[in-house]
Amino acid sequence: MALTHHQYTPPALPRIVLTGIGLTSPNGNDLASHRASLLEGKSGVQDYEIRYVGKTLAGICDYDALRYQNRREVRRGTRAGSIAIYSCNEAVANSGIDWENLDKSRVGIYLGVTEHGNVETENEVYELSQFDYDISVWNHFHNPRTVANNPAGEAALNMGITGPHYTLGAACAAGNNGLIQGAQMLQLGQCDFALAGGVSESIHTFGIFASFKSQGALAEHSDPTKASRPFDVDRNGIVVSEGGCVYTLERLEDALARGAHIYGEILGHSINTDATDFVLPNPERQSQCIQLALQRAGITPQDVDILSTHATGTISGDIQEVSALRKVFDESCKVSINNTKSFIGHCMGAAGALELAGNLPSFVDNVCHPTINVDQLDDECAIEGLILNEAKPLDDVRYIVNNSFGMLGINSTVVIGKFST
């Protein structure tokens, strides 16, 4: 008897929506202040000095670390953990969920990081050197501080969450990837409420500054607020920044049942790999990542209203990304293209999540924030739709595409839609 082959149709997945946002960035400690700074053209980059490297520039957060922790807890933990605790608690408060009566075993935490543990190890080795390398002075909290799951784990301890928690190492694509992981775990039924996004403590490790400087990729400018300048002909590198952004994610039916405010819906996403170089991006793979995310979202390039670029302000990286965008978006597209790093620098593991947050209010006010510090657009970065130096009113915003790319060739794209029943 011959077998009949049928095309497999996967079951429909639950729709996932964003219901709360908690963040700290170099230009604001909540969504309202972060967004206002973007519309006003206000940079959060400032002068900074770090051991061995000396004077440089950075995006520094100024949030209230004691809002959700006491002084002993802050000293015992890590900067990344503190940022995670602040952002997670703020997201829960913003979501309006009945947190006290929520089953914490059904809450998951999924936080992207670029790196973790370097800060603590550098500091401990330095302290050791001050005591003739007597290991008795080594901090006994070093191991829990440096394990890869630390930021999400610290948040779980602080909030009494007993569901799954982990961090995702995804270089500078990590903020997007935390969001993707949270959505997938909700769809798989592994949790009922997800805290997802990214965090970074990168400005506290001299190694990152030293490495970028040795590569000639560390931004310099006499005016710190003008140092981060993606697409500009005089761009000269990355401004290293810290930050955090966490979303509460829920299945649509759960969000509607409790009358939650919905910021947007995750319609599609994609992660792929260049597999070509440690550092240099591959525009062919980047464009494929964007196209796959659009396909999964069920929309075309012509449907996209706002695209948030990853562009870091390096000479080659910005050119390669624009090359990737040209492969996807042609003259028939009405997309408005912007960049958030020009305001806050590169927040590494938090970058993608923070950059998305800055654009989400566009669903309500129909305004696209600009890329600032573009005094002279590099011809090789020119593409139709770039919004430069001043915010632009739009007729309507229905779809936002968020790009994040990272070292070792990891690419991620998330498509968010204005919520509609």
Second form
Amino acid sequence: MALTHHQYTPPALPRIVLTGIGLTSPNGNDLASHRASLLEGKSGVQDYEIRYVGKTLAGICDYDALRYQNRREVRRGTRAGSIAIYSCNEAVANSGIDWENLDKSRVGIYLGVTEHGNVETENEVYELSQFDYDISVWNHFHNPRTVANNPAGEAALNMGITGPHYTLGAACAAGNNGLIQGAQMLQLGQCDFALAGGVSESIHTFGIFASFKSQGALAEHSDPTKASRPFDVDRNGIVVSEGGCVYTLERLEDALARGAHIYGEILGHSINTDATDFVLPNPERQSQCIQLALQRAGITPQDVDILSTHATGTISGDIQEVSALRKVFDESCKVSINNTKSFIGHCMGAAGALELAGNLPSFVDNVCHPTINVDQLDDECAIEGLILNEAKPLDDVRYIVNNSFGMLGINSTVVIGKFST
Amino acid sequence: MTPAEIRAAVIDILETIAPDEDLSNLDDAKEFRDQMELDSMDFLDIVMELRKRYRVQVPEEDYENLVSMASTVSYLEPKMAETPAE
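Could the form predicted together with its partner chain be shown next, to go alongside the form predicted on its own?
Okay, now the whole complex, with that chain kicking things off.
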């Protein structure tokens, strides 16, 4: 019999709210344009070519990197760092905080990544191969570019933030995990203002494409905009994308005191682990993760208005997630279920944060964006509540649940509530 | 390479390393650092680019020769005399 610890009940923790959003996604460089694309069915997936792999597909961002960096800084840093800098600065601007007068030692940055360092290492090894493996041409920037804290560290350097900076590795659950970490650090009083979310530069590493291809999980389609098709019977894998999404998080009393706009409140969250396989998900653990987040949020499955799925467009992964959802939601639930990857592909470390962002305007417009590219729903993915191909008006959206799962069995769920005092 | 060609090659490297700088009025006699934003990592970049583009090795003890355009060109002249112009 397993040793069980007594049930620890934490003290009442400060309420945490989302007060600003900065993002770049393959179909928009701010929340308004990203949301408009989701309602219009606009994809961001394009033809793409990368070393050794050749022609493939990817979700590519076209944000203005020079808005917050000069060309020298862009050259010196990483793509993930640049995306982090853009997203963090945009989030701060969007939050309306008096940034100039904010104590930067009380600001923390918490960014999730799926992986980091592959891009720079691959590029350096390629350069090395062009110089007969003469190690003297290895770049002196390799170490600062590839240290695991790079994206958050570059953003801190750019913005003069002297509080804690964390880059969290959490595979494809990382965007949610960044958000959770930021909320927890505010609750612990480790910072007063948190920049939290996730970033991805993964389209610049051939290894991630090649590995998905070897695994039989890299999407192919003659029309790039139709390649990412979770739940469709003809889905054939993942579209790799880049992107970033960062929230400004504050304790509720601070946000109210400065009259901040509040996008939503983090009511609950959970992270758990499958402990069953390197790659294959475990629906039992996923459902437990969702249930735990709902329980911590103090709501029931019947309360949930929108559930944003993680589904990536792989044959087994989508079925497993639907199987997990069936364990949580039954016919008594009103939940509307959608998917963002069908539009923009899989933004890896940014996915969780971005997929939540695109749904937050539902608190205001009471519309659920769909999952697109479902021409023929796979019977094994058929679940009540799936919003297919067309946006759906809802009555009164109060609770949004955001799933993000990753390799080595890391699961994360975040519950966001419409703000009310 | 002639001194003029070496100067053009160094300008090209500087444009890569410091793309935000206007180098059209660079004073060859003055130190780079007094005319543009260059830190120690940028100097390492200059050395790296010379190595990669022209196979010129600049040992650490010679870095002081790279302080201005004039000193850089005179230092590189014997090393790059046989280097074909691009």
